[in-house]
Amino acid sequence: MNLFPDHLDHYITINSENEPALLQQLSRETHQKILQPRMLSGHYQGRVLSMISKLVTPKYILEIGTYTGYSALCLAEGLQKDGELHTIDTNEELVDFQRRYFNESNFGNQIHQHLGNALELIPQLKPNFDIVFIDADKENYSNYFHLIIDRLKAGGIILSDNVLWSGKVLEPLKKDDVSTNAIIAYNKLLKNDDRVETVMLPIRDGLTISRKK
């Protein structure tokens, strides 16, 4: 989903930071070889993620939903030299693809892949996090929030992707549309939970930034 006309979206992109060469290559290969390439964060959103990470300068990042590793590499750009990024996904077929690009980057030793159910894996991770990026199964967004909020440092950031869900959040709601129902409930949770302050940005399919008070 794109909220801006193509010509305006192009203008925004070309007047933002350039996409690094490795991420250009990753994007091309994802579109050529991997199913559902629209799941990729892409140039503009990737630069937004990178900028936020550089502003926060996190020591520990948690990413829920790796896909082909594009967003992980963007977020890793702001890591402290001794920092770590932990990324979780359920797709075993993409593990080697992700690792190849991670190893080609400057952050290969700092990025730790975890394969399996995030709800089970997150409690096993030791660090408390400075940034959490949620971009996985929409049905569990609220569950992820409740699981990580006490593991997020004061002043830490939660980034939530797809919060506009192709505009379905404004359409008449269907009872059997589990994902849309879940996103709507999650958006209300972020708005009403006193532990965070939240702003929703009209970037691609909607990106919310929530800061822990």
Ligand SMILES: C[S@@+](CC[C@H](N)C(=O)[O-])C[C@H]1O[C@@H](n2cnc3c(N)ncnc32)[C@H](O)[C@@H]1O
Second form
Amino acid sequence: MNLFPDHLDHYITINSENEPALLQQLSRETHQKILQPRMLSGHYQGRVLSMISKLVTPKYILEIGTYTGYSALCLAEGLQKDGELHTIDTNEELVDFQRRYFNESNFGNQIHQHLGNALELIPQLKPNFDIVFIDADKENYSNYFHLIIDRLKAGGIILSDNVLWSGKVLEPLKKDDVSTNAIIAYNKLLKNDDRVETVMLPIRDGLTISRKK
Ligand SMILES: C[S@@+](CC[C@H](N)C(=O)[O-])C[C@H]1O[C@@H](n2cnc3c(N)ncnc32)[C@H](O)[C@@H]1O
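Okay, that was the form predicted alone. Show me the form predicted in complex with the named molecule next.
And the full complex, kicking off with our chain again.
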């Protein structure tokens, strides 16, 4: 979901950095061949992720939810020369697609794909992270937070996508709507946890930045 009307959204996008050619190609192929292409971060949010990463200059990035690799490539743009981005996804069918684009970028050797459930794989990863991007199953956002908070360096940031969940966070709550309930609980968790300071940004479907104190 985009929060702004189309013409305002367009204005914001064309007055931001251009989308790199490789990402245009990745986006096009995702829309042609892969189910649910709206999951891809896209031009504007991708440039925001790239900018945040360049400001942080991370050594280690963790991404939960690779999909076709768009946001991984955006975040990798800020990596230090010897930095690493670890990205996790359960979908085996996307692994070759992702690798093809990672190899065409300047960051092929720095991006490490992990296939499986992030809840099981995160404890097996060695580094402590400077940036964690959470963009997978909404029901587990709070579980991801608890898993990674002690693995986040002081001053490191968590980026959480879809925190407005198409505006459903403001609608009357249905008990059986597991995802919306989970996102609302997660937003409260970030606001109230003393270990982080948090700002919610009205970007696309809502993107929260939480900085570890
Ligand atoms: C919204 S998409 C990620 C989009 C991507 N970050 C981007 O911006 O281009 C969510 C992805 O999370 C993956 N996923 C869902 N549950 C997962 C889990 N428990 N562990 C790892 N990945 C998961 C899905 O397979 C899907 O590819």
